[in-house]
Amino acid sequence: MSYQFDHQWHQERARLAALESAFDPWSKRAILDTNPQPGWRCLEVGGGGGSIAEWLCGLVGPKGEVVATDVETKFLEAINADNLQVQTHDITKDPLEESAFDLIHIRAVLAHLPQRDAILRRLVAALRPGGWLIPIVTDFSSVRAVQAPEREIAFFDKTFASVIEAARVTGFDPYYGRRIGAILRSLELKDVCVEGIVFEWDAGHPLAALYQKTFLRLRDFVVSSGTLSEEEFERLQGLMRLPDFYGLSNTLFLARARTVIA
């Protein structure tokens, strides 16, 4: 099973809206954590939708750069910004420069590549001195149903949970996000800091479109599977559009970390 989220997918740009909806937030309060300033040089990897390389182009400012990079580009490709620029880029194996950047953010892409720890390592060199980098990384552990019929909380957690390992298969980790404090203290990085972020939600909540959506990019591989039957897969989408259902989110770890100024 290779990597399911590519953006020819008809229904792509409403599941990263919808993941923009409910993240955004967070990242640019960890973006704000660390006083940017206007002319700074920025990279964001894996900019999908593009909502946060557009963010920061405003807060950068027009002497500042943001450089947006993902394996596809068209979304990215659509935001009318001078100061952004868009690069068709594999962080797993394209080259990135060196001492670069002020900023570097990165949310919803270590989890799914194998070569997690290394990348982070080349985030880390493409830094300049005093430049932060900003991992956005999620651990699934703490997703769990807190209010539905009382049948159904064992039905949720069980049927979610299943196909969250399922996904392992692709190198994907759904517990990535507990070993963030160390990896970036293994880095040798300064003024590290790790805060964790839990919230309720409900079938309004975009949290609910994102998870309907991601499990509706993978239904084929998780009914073949035999991760799920048909019926099984139906009954958990139909739980989460309930107007009584609420459950707990994954974890959302924001990260945050300096390299030493020369």
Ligand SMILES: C[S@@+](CC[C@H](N)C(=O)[O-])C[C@H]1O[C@@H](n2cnc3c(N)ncnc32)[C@H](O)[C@@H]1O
Given for the second form:
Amino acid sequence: MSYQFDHQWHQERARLAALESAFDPWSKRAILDTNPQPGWRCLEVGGGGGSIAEWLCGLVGPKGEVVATDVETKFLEAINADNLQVQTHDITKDPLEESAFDLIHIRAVLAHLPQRDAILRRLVAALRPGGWLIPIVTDFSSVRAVQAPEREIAFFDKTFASVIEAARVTGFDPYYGRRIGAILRSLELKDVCVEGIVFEWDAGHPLAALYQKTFLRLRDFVVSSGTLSEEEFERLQGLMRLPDFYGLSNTLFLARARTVIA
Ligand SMILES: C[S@@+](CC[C@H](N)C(=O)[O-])C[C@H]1O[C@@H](n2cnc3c(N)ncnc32)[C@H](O)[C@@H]1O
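Counterpart to the form predicted on its own, namely the form predicted in complex with the ligand:
Shown next: the complete complex, the earlier chain at its head.
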């Protein structure tokens, strides 16, 4: 099994929009912390719905360029920007330009792909001297219910964790976020900086929509594998819609580091 969330599902753009709504402010902050300049050439890997690719196009201006890649590019193709180049590209195996980019942003992609460590090494080679690598990587150990009836707290914590653990069979690493700093330090990079963001969320938060849509997508697998019964699955989904339920999110690790100028 591999990446499970193709773009053909009728709710996939909405699922990606929920992710963008929660995480874009933090990606933008991590990018702005590198002091980006007009004219930069940027790479957005696994660009998905394209919100960061589109924002980068404005940031680098007409003298700059943004290359946005994905295995499926229909959402990226819909962006209207003269300095955007969209490429159908599999980051696990397709050729990648070397010493070509001032900044590379890759968010919510690495944890899904078993080749994650090798991908990071390829991305370092794709950077110009002094270029910035910005991996945004999640870690699911922080997810838990914080406000709900006592028995629902225990039920949520157990069943949410079971679904996340079961997803490992697809090659997904739910705990990659905590390793990102060590991996960046093992590469030829400097100025490594890692921060983690945890959100408190309720039914109205975009993360509730992201979790519900993601689980809906995994429903057949979750039930057929015996991870959860149909009743448990519906109860978990229902909890995330309750007005008085509050949870803590997965941790969003914002990492950045840059190549050494020879
Ligand atoms: C969870 S989505 C995140 C999208 C976007 N990076 C964001 O954070 O808004 C993961 C994206 O990675 C893409 N993807 C999956 N496998 C890939 C691969 N081998 N090479 C490039 N992109 C891939 C998917 O098609 C999807 O658009």
